[in-house]
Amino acid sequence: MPGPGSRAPDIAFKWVAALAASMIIVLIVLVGWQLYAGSRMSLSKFGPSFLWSSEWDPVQDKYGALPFIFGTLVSSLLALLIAVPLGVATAIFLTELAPQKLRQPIVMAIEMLAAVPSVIFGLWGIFVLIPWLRDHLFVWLRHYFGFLPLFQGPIYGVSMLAAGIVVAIMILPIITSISREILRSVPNLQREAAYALGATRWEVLKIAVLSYARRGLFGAAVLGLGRALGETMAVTMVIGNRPQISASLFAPGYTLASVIANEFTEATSDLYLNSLFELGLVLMGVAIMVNIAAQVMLKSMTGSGPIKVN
């Protein structure tokens, strides 16, 4: 029989692991408290109206977060709409369709893309992407889809759509890598059983692979969204930095992260500085709410049972 001292390493490891986990919670609480402490003056002066006010005038000390919340959510949603289909399709190609010799070079290229600093994406966006968008893609979109409010108005180049495209490129490696690992974890028995029943390759992907991995793929999209919500430098360089709400994706915009990065050093009054702190608090709240909503959706997917295939 082992002595009582033999459990000491297990007990110590348990407490060390619990301490490490609790430190994450403590860190989140401390960050939230610091943001709250730094924004008390703004919270007291503007109250809840700060969230739905559209005015941002440092000269008159009038501040509202609505244009920045709008810009953050719209640019992140655009990035997801572009990056998730591309990332999942690339992961499917790498795990199910690509020749073995081709897989590793593509994986290395994806990893190198993930290592590029965001400011490099911003510079590339300014000097390469935006001129091409302004002279070609945006003109094409307005010509064929100009009847939609999303593609109306003057074309500046720097815009909400340009920011969404740049962020989509930045989160594409994350979504692709995680989706690839999830698809690789699907048991081969799933595929073999589908093939044994006479399924085609597409039916195997749909029934045996994607239905099995749908929760993990949704989680990959959520992680990409978390990166998109907090992206700063690249977005600041291509979005136009105008605190206005517009239905057109060609119009410049602003995000919570980019306004903090742009104007923090220019805050000349206490109320101005407190308002920027409150924007940080709002950004943290938006990120938490989005993750909670994602968890609720994930649980609803789990409780819906297996996908039925006719």
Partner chain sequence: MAASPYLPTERFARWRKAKSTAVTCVLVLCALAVIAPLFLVIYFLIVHGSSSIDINFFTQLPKPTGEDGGGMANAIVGTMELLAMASIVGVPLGVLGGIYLAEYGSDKANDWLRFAADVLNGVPSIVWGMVVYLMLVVPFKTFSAYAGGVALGLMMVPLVMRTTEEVLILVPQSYREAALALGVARWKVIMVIVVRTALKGIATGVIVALARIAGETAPLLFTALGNNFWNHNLKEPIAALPLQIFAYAISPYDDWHRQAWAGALVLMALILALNITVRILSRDRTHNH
Contents of the next structure:
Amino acid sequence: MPGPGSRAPDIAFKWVAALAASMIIVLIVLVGWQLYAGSRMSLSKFGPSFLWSSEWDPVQDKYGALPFIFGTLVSSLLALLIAVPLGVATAIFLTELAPQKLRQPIVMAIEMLAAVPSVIFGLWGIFVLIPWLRDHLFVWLRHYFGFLPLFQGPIYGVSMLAAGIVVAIMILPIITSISREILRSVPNLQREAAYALGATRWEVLKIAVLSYARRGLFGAAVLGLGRALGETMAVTMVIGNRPQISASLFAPGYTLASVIANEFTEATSDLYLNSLFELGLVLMGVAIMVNIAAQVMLKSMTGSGPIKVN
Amino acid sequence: MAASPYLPTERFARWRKAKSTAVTCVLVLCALAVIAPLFLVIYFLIVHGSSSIDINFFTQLPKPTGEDGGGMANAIVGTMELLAMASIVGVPLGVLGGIYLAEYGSDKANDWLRFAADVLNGVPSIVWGMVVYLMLVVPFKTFSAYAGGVALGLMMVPLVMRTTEEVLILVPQSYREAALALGVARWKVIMVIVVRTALKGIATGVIVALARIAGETAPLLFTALGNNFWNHNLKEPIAALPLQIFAYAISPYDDWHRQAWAGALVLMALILALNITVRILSRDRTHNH
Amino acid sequence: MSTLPEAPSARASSDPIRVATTPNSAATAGLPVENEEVAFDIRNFSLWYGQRQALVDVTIKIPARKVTAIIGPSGCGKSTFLRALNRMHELTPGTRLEGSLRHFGSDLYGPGVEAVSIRRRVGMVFQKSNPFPTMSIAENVLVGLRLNGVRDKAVLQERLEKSLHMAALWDEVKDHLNRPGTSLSGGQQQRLCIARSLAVQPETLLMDEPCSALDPLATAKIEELIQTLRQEYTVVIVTHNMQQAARCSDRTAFFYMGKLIEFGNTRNMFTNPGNPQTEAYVSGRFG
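Please give the other form, namely the form predicted together with the partner chain, since only the form predicted alone has been shown so far.
Once more the chain from above appears, this time first in line as the rest of the complex follows.
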């Protein structure tokens, strides 16, 4: 039996550890509270119309979030549109097709891609990707698909589509690695059942693998969306930073995260700064909800706790 | 031979096979497309970066455009200082939190804490910058190295906590029981036996977290702010590699662009070095068990 | 192999022409009749996983429209043998084989022969039931036909009923064909998998310990079902349960360490085995 003297430090240690663990909760509350506190002035001045007002005019001290919400959603969805098929296909390639010797190097390359910081993607985007998009891909798209409003208008290079492509590259690793985990959790018996019926490789993928894994793959896509929404630096560097709503993907845009990055230190009036905080509040609200949805989906898929995300 | 009904026609069988082959080809192309950006980024980093790196880059302060020989010495040191401060904030909180999860917490509480950690992980990094701005920059009326370190440190907490928990759980229960049976106090058992056994794993987790935050720019924009000179006081703004790369990349000057590439190459090398360290550490760990 | 005497049948099998049965009189009594139709004609068949040889020079003629049981201690190669019959082993990388394998006269491993078309003719049921969880009962049964391009509603409906009848499942599921296949009990799921294999009307059905995960009642149902299947199909069943082999098979093949030790009429094999190893195994002295 430990004496009373040895119990005190034990209890103290436990409380210190509990305090550290509860910091997680404290931090979430803190983040939410600070963003709310920082945006109180604009919340009371504009009310909910802040969300659908498209005016952003610091000179007249009028602020609305719509162009930024639009830019964030469009660039993120573009990124998903590119990254989900590529990422899932790569995951299929890695789990179902690739020879054992090829798997490890590819997985390592994808892990390295995940380690590249946002600002380096931005730098590369400005000086390598954008010139190529401007002179080749965009010209080609306008030539052949110019009948769509999406591919009309002047080409600057910096654009919604450029942002979508850069963000797609940045979320590819997470979508690929989670999809791979999901596909690996498909029991081999499912594949064998399909093969034993005389299915071709593609048919096995379709009836046994993908249909089994579809909910988890959807969760992977949603998690990718959560990442895409919050991407800041690379987007700021390639999207063109113009608060407008345009049908053309060649037109510049602006996102919640990038307007905060650009204008926060230049905010001259209190209302201006408050409005930027409210943009942050909107961004965090959406990102957290999307993240929670993804966690829940992935949890139900694997049954055994959330898949490791990092 | 007995004829089997419902045999597909020769043509249909060929069509199925062709479809399968086509899908296989598409999958291979997709995999190539996914790893291609990595090589394109690395290629241009090396091509543009290495031509701008010289001894000045590591020893000199940034110079105004047009002047030769500027460097990013202050930003390199600044990044190191920021990482050190982030560790001071993030590692104790993360490790102690992980200890709580692995050694004390009830299943239900742990589920919630893990969930909260994953949610916190999903908070966009720019939001951390805004929050720390209100916490540390506004009250002290100045951007500071401290604020930057805290912003990065808070981002580390959920990462370190989760990996610490994972490695502590791997420590065999018999170690704890053996020590407890000797009459050692529980906190000593945890610190001396459990944590020490798992030390390498915890260190690996910390380095993974450092690699993740080393390239973060957004949380530093309104905390550390950046600085063209040496930082002599942590209460003042400090330079960091990612901030400097950003500032130079969006500038209109060619010589600054070259410096940005050089900085990016150095930053990438730092992050790769951290990742390689992780690989070596975790390889040893798998060998030991 | 070194601890046990060389089996006569293994020696006999080195002769490619002869059937791999022992010359022993008791077992010879169970030899296939000369004019009996042969489903699988297998000669000098060997298979390797990388460096490890899993099957050694197997020569056997498996009769058509009969139930052939394959028994032997675990690791003896019986599952490998079964999976080679519809080329499922090819899903394991690094396998290599020698010898000839004919199914109703056509070479299973001939040039230009697709595994896909083999598996279409030689169906398989696994140890654990594996219905597709995202498909309904009806969709599970019909998926093979749909893959093969059958679109005719009337044909599909007819095959659905027939297959479920054959699998003795129709009465239990006819009122909720649209429920997910995984909503059924374990035994029902296994019968659903049998129905799924039967729907494409294969010539042969391979069963890899189909009852090992089932309770005795469900097992009895499947064994009963196997009895009715033999009227139309050739059935090859791997089992570790010797009572099961004795109850529901016509022929029994005993494998040991990758070799076919003895093959003959089931009744003879269990009452009067021609080989001391077989006798030791069926009487429960090892394995």
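Numbering follows the first chain given and starts at 1. Just so you know, these numbers come straight off a predicted model, no measurement behind them. Under this definition, the rigid core comprises the largest set of C-alpha atoms superposing within 1.5 Å between the forms.
Shown in the overlay between these two forms, fitted on the rigid core, is a CA shift at Val29 of 2 Å or greater.
Here the two forms are laid over each other by their core, and the C-alpha of Val286 is off by 2.7 Å between these two forms. Fit the two forms on the rigid core and the C-alpha of Ala12 turns out 13.7 Å off between these two forms.
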